[in-house]
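Only one chain is included here, represented as structure tokens and corresponding to the form predicted on its own.
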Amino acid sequence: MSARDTIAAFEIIDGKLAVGGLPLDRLAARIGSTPFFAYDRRLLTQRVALLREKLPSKINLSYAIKANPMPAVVQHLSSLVDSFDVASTGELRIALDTPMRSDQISFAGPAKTIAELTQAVAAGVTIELESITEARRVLAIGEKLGVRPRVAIRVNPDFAIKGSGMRMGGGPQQFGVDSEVVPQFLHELSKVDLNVLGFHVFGGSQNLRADIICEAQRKTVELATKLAAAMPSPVRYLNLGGGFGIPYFDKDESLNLAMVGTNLQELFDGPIRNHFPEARLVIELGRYIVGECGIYVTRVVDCKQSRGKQFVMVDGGLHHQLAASGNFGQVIRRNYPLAIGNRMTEAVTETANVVGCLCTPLDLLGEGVGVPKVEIDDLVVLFQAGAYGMSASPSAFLSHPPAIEVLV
């Protein structure tokens, strides 16, 4: 499957794109404005189904609310999933405003303030420590709060993982503690009264090679029953980190999702239940579980030609959808899925640039795109869409007005 092939979950009812059983058109109208974001509940309903199918049962499945904050989608995945990952205060109010409890939410990231620890250490959720000065502002705040805080330690790795989108370990890094250091940190940590869980081990993100992401997994485990050794009490946390990449261009093929959950299974049959036997096992993901369950829907507002070149003009633009505009980590930029979601069914006739709003050549959304013919008030839509959009745009510039996010 290539990411053209993300379309095809959607429905199409009476030649339009539909979303939680609605009409495109009737969305818009029942919205009120354009442009928006709609998420769609089955299909997110779904995508964890998926995940659960093809990976043991005994993962437990974390959702790293930073691929898409939405409160009613995290509220939604709250009864879905196992446990959330929180990068922010932010997204940890989210998380704790719906039923998960706060030991089954999990907070990381570098350079936590004292004001964000203080907070995640009243919560009662688990602390991703990311050096010895958050380690001993942690057990400050602690003894401040009569609180014993539940901790577990980032572990940036000796290797890295190729593939990745984005690099987030192996290396010089400002992610974790590095590995040769974590010995001695929990030695220090042994002497405090935190309550050391175990470990998180994140390498990388955005990652389609199903064979590198087993390879990676076998690594962390491999590195953490080294250093378990250092640990105080036997390891009760376990993160393997995620990484699942999804298709976001036509040569893009999905992530052989069977492959690794029998090589999970293979882990689980063997080290881990000989070396951790009383670990949860957490793999986290984000963009895997929502990024292909939501579409970006903006309105032609013009057509024009300029020497040659067909323009469809849009009420959106990067100011939503930095991805799509091949401004947020493409190295050569590439389209992402769009269609014309109000004429799905019809051929394919001319060529065209779709571009936004914005006083800038970068506001570009497609770039010789096949499209039918297209009129004004046509609905323009871009599928990828569920992950890193709004919440990674930079929705002030040039002070337009925000998108709104739907979830249907």
The other form holds:
There are 2 protein chains.
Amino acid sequence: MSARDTIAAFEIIDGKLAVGGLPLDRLAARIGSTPFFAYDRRLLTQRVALLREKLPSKINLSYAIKANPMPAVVQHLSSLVDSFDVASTGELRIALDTPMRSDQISFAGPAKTIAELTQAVAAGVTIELESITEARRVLAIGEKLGVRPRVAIRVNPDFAIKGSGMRMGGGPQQFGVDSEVVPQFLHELSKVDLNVLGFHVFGGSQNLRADIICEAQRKTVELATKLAAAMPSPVRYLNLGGGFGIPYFDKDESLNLAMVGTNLQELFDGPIRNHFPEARLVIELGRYIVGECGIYVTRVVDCKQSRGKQFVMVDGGLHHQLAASGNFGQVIRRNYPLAIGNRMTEAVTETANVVGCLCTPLDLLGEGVGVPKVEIDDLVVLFQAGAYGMSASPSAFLSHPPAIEVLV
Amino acid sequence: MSARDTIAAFEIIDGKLAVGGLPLDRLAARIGSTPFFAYDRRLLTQRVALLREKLPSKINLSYAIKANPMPAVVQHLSSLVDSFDVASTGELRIALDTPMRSDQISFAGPAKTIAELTQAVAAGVTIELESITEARRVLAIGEKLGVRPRVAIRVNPDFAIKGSGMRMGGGPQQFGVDSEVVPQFLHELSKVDLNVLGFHVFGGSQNLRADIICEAQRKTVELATKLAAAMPSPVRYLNLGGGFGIPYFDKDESLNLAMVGTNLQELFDGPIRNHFPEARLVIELGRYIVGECGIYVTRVVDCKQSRGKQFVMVDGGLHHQLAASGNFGQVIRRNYPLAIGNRMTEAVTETANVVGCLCTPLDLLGEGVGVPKVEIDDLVVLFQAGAYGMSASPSAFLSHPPAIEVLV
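Now that you have shown the form predicted on its own, what about the form predicted together with a further copy of the same chain?
Every component of the complex follows; first up is the chain already shown.
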């Protein structure tokens, strides 16, 4: 399993890539314009089913809305997952518009303002406290609103997770409360009227190594066991984070989900049953659920030869899908999987640079890509566009129109 | 002159940074919320005056709207510069809403669609042709609308410009027509009903080396002189590009504008007078005009110690000002100039990481920055935010509210 398999997950009808049973040219006609992001409802459902199959049945599966906040996607997932995590009040609104119960929604993120915390307390969601300042604010807000706030402590662990695309735990961090400070923090919280549910430990994201994720989960349960001794009541919430990566590049190997599931089952059968009998055990995933279920589709506007190189020029670009251009946090630019969506069964005969419509050399969507003979009006598809695509791109850059998003 | 001098250009009133005569706390109160971008009208006017002083009086000064498309900024500049360049029909609308004459507006950019070219031909602006496909489209549109299109050829030169932040000319490029193909291209254009005005040669942006810019301008005039021989009529438009850089980092030295001006005067007195007596000579600048005239202002939400490091946590972040986080095209992250706007005259006593409110380690606005004692509700200012700030940032990332923009 690698990035190439993502392409294989999509149907091909009459040589054309299809989303939700619609060949791409017909879907483009239905939408009326390019570029667009299309998310496949069937693939989303299958993805959650895969997680249910491989992970222990007692796991509470949470969707981190930050990965893809499109309301239709979040609505669809609301009946498939057990809970949501939000990172802003914008995401909170989207979550509350679904049938998801508010006590199944968590709100994490550094630097939450008083206004944001007020909305969260009023909504009755679980606030993951990142500092003593936040605890004080939440308490004051709860008193003012006459609501007993539901809180958990986001813990900055005393270990780091290797191999993550982004490290968010271990060492000094803006995220969470340092683990060694948590007992004193809990002691302070025990004196006030807050409903302290438990802990959230999250060390990093986009990890493809199952062995490292398993080790992190074991260490997280160990750390939580130690910290639980200082809890004023039994732990009712333990969020082990997620960090499951997806393959973006040819050499990436998909995560061994079965290994992660087996490890979690062992933790359930041992320390979790012993130490956290009353806890809701949460695995929180964003990218892993939606990332491979979406594509970004652009139309070829021009094909050009320049000094021996072929350029395929499309009507989209990094303003819609920044990560694919290699300019968002990546050190080395590599190609995301790419195909000519209306020529899926034609042989590769040429090599081209696929570039966007922006007046900057950064707007490179595919470098030296093997393609069939490309013509103007062809549809260029970028895969792995379901997570951190449109919402993580500078859509106003050069004042082109935004992309359209559809769930099919 | 370096990045530090940008800070010095802003007024300080009662120890507070001021924009347009308003101390920052009062400006924040006037706006009603943070974060915001504030652009200084006086500094914009001064900047254009500086260019007028240092560059030959015959230069036609064009503002590249892509650098900052805020309508109020573009309106203000419409009375100060001679022309506008737009990179999309979104920018075209903003330009046409000003008193600027449409024949003083140019439209450049790869992969222009038929719909976009139709708008541009109808508007009567100068279309900078990037390929033979575009020429054919513009011709057909002109015939359909009964308008004789105004065009220039964007030339991909046969030389590269060293030291540019981004290289956009020389070698194979998606931009422009390869210089060696231009004579044949002009020959084709001479047979059809297009108003061919001249050339645009643009080799790269964000260059701080005056000697390299001077050399590029000399080479550009030489190249244009050669190409002019194939023109069906005298050259009436010669856009030498811009590429003037601004200092972002401590070690950056400001561009020696006087040297550029002297070189341009020599070109005017020599080859330009001889070969382009009827041409409007354009220098096109975006970042250089607006970049140092704007600041991004955020408010401190929390201050936190974590394992020996101090974190100043603000209500903004990379979703508003991506470049300052080092994640947009930069290989090495370096700090943009930063200050505590309400403590401008207090001594630096501490070192802090200034981080935004996003749940990602990428959201780092200042690393190991020297600051006075910072408190919650202080205003953190990032300088060099006038160009490629809000419009070049992923404003929907994590669904936080957008920043407000004001021209003061």
